[in-house]
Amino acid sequence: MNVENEHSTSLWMETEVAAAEPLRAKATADVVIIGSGIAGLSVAYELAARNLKVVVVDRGHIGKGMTARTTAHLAPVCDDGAGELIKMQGEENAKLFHESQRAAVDRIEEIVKLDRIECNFRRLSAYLFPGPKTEPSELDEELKAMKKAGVAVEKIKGIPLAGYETTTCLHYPDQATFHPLRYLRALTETITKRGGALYERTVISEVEEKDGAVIVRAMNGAVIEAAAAVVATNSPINDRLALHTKLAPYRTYAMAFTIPKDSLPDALYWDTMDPYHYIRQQPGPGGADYLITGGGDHKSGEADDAWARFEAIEAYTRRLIPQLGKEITRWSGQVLDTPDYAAYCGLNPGNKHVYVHTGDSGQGMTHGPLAGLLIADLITSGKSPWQKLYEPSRKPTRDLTNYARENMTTIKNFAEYLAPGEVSSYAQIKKGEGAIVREGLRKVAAYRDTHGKLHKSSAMCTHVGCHVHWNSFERCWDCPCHGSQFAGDGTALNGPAVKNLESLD
């Protein structure tokens, strides 16, 4: 994200994960992993543990992508509800989904103990409480669905949130949470001890299968040759349509506040609203902890009202937790949803040696370690018990409503090229702001930086040509179609785009 934006710093950002140099020449490996979030580093860790030589490469800093923007709920429960999951996947797949997600959390716990990682990992309870328009029967139906899906759950009366002291809620035991970047830092240390290599600030532009192997090329001319590759970027950078028509980018918002120590039981809390809110605590210094709260999701690029969403999240949280202290920081992130709530994890469609992980559907902290287990199994043994459930080439078959609705975004987006600009002249754009300006037949993404310099770029995303939108909070250009993001000056920040916006300066 644009470092100019001092408002978008997550609670985890103070933790350095690993110092790494860019890759400038040629490298070889058994497996090259593109992306250094929890998915990429989990895959690298599992493969290195099996004595394979791994190379991890990232366009940004190691561990500082979307994983650094999580709220770190380690909840192996489908957050769209077991009822919805069964509707989309069937009862047996719903059981497999929750089994695999539990295995991911168990693996984190195992690694924490094995490597003696100090990352505040702890098991705790989680509570689903009803929103203002939720009927009691809805919780009853969800309780039945969760039990069908093999999830341990019970109905209880009352939770320690204001107004919910006697309300019927659902209790999920044996959930977990942790400090994600401290965990990733420990993974990188183990990976390098086992002979792995990490490279950052290296933009990958091409992943090619050739002669039974894989050649990965960077924008700076560097090359990595490997027996296999894993694309574990937030949104795949090696595909134009095969996966992206089945992915929907959403922006989500989070805030951190102080809270008196021991004033709220340490647990995970979610409501049934749509979009839903999520709350949890993180150990803090001295006599206070941090409370992390989030929500306010919307389709990426389809709203630019972050400040109003933060205000709504804070007001909502203060009603529930009157003892809440001062705000520490606020941030936003992007999640990629799939039509049936399970990630795409496995062989990339059309490839034999290229694997992919994407579409965490808001549950990246469990999907990421799952990718480590699943992809490592596929590479070393050719099979996994969860292979079919997460198969990237699968098609949505049970209910096409989600799939059709999300793909309307692209159709509507291209019509925006016919619309007028958002402002009539560049003089109307103030420092730190961006806007779309029409120049004859073309649309210009114009940004005036904090020093007053105007940057003019094409408004056409370099992935498949969609029309970008300005994001005032992150000070970046968002592509609503497939989730690409660009800095104010047009520099590509997040896939699937790898090329910068065309400069018109």
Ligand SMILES: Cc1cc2nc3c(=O)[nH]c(=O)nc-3n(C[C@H](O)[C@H](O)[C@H](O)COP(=O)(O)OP(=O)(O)OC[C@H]3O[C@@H](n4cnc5c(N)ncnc54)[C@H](O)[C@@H]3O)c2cc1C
Given for the second form:
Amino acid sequence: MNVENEHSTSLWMETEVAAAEPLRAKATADVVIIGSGIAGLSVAYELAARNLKVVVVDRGHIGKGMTARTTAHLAPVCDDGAGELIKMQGEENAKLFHESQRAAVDRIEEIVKLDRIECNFRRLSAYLFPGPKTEPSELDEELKAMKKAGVAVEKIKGIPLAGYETTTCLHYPDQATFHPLRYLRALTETITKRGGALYERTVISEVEEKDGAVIVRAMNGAVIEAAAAVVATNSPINDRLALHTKLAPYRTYAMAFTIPKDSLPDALYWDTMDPYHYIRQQPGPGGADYLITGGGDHKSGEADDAWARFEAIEAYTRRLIPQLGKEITRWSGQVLDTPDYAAYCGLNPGNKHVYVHTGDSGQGMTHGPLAGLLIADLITSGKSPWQKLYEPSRKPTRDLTNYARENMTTIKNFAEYLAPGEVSSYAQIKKGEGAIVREGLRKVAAYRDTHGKLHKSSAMCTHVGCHVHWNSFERCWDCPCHGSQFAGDGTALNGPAVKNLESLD
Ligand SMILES: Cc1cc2nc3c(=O)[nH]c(=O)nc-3n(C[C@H](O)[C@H](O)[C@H](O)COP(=O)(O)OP(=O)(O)OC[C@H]3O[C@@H](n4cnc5c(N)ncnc54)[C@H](O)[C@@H]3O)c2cc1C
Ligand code: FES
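For comparison with the form predicted alone, would you give the structure of this protein in the form predicted together with this ligand?
Next comes the full complex, and the chain you just saw is listed first.
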């Protein structure tokens, strides 16, 4: 989702990444990159470094998609656990996964040094601590699996969280973190210095291969011709369905608080709960730092109880860290999971010159820079050591339970068209609220804006027709099938949908 229609603000969202204009006519490039998050800008950076002319185009403001909502743990460790990863991918791929994720963090560190980027990049430790239902033997199993997957890890006794002073935990050295938007800002500066161009507020609706090249068309009529295109829109906008049947959208929640400086060792803290909590610090002004805590994940569009989730995250964090200060901000965002925990990154299925990156599985801050290395290698040399692991056309090879479960959402969703509306009249919808209303055979997504004006749209998502759900925290319509999001008035905000909901005003 891009920033202008949002009702929650992350700690970084106000940091400007780059000022750019919309593309209004025609542009040409060696490679056009659609999407200016960590993935798109990393790909653009690597290609510009190899003397290719790049054009980056975004539907919103530069860098203000999901990367502006991240908590930026730069962790090469699979956050679903090595045991799970080995179950889905086998030991060799699990090793390759961790090797490639480490290479992504090393590359960020290298770029930070090379371009002297002031983005609070630092190496630090991560600690995995047991939730209330975790048996000690489960940590032992995970320790073994991590070692098999080539990860440096050790068992330690005690971490500086209340109640865990003597508990056995896992310690992962050499993880990292940074300020994500300051990093992106520096990438854009280098990209433009190397002759690249950035365009914002330009919605791409079509990516076509023709005569050995690519033509990319925007909704406003602008066209970009290039030798290759990279679709880095978080959720792919070029494929109607192929990749989306292998992706599941989840909403996750984050909060930032003040914390007295140096009152908690600077580290990444994760628990073993499902969904898990993720905690870290960020340097703040004056005598305080920020403590960023997140969790509460659920399948997109399947819950509308953000306030209860924030309350639970806060209560949990205060129990662990009693010195926590006042809340600064809270926000939510979406992640796209794959059934085998690795992103889809490489040549888009069925294409020769169109590349895609999606399915970060909650680890987009490492998967994005990895896409930079992998896709730049594929474009310039036709191969990468990680090509097969991240191959977008792959099918999950081992445990198919997740795969089948995720596809049930779409089937269940279509039945909602037969259900009654959520309210029986438009008069019941208060300012700033949205609800589904039945009008004869039709379902209406109705939103009353803060001035009292009622906006009526079809409840049918413009991707492939699922039934949208109101998200009262972000004040937008979420599509549970593949994660599209629309503003209250039906304006498309997040892919795969490109077109607005049909207006019924
Ligand atoms: C609360 C939260 C916490 C997270 N914490 C972590 C973490 O600690 N560590 C981690 O590794 N990951 C984390 N993630 C995940 C990570 O932030 C994302 O996976 C990552 O930022 C995605 O980057 P991206 O470049 O793929 O997508 P984005 O940053 O969303 O960029 C995609 C861009 O494409 C543009 N776009 C979309 N459609 C079009 C179109 N039709 N035409 C033109 N442009 C278009 C969008 O406007 C957007 O700017 C978190 C995510 C959330 C929400
Ligand atoms: S996102 Fe696919 S139908 Fe809505």
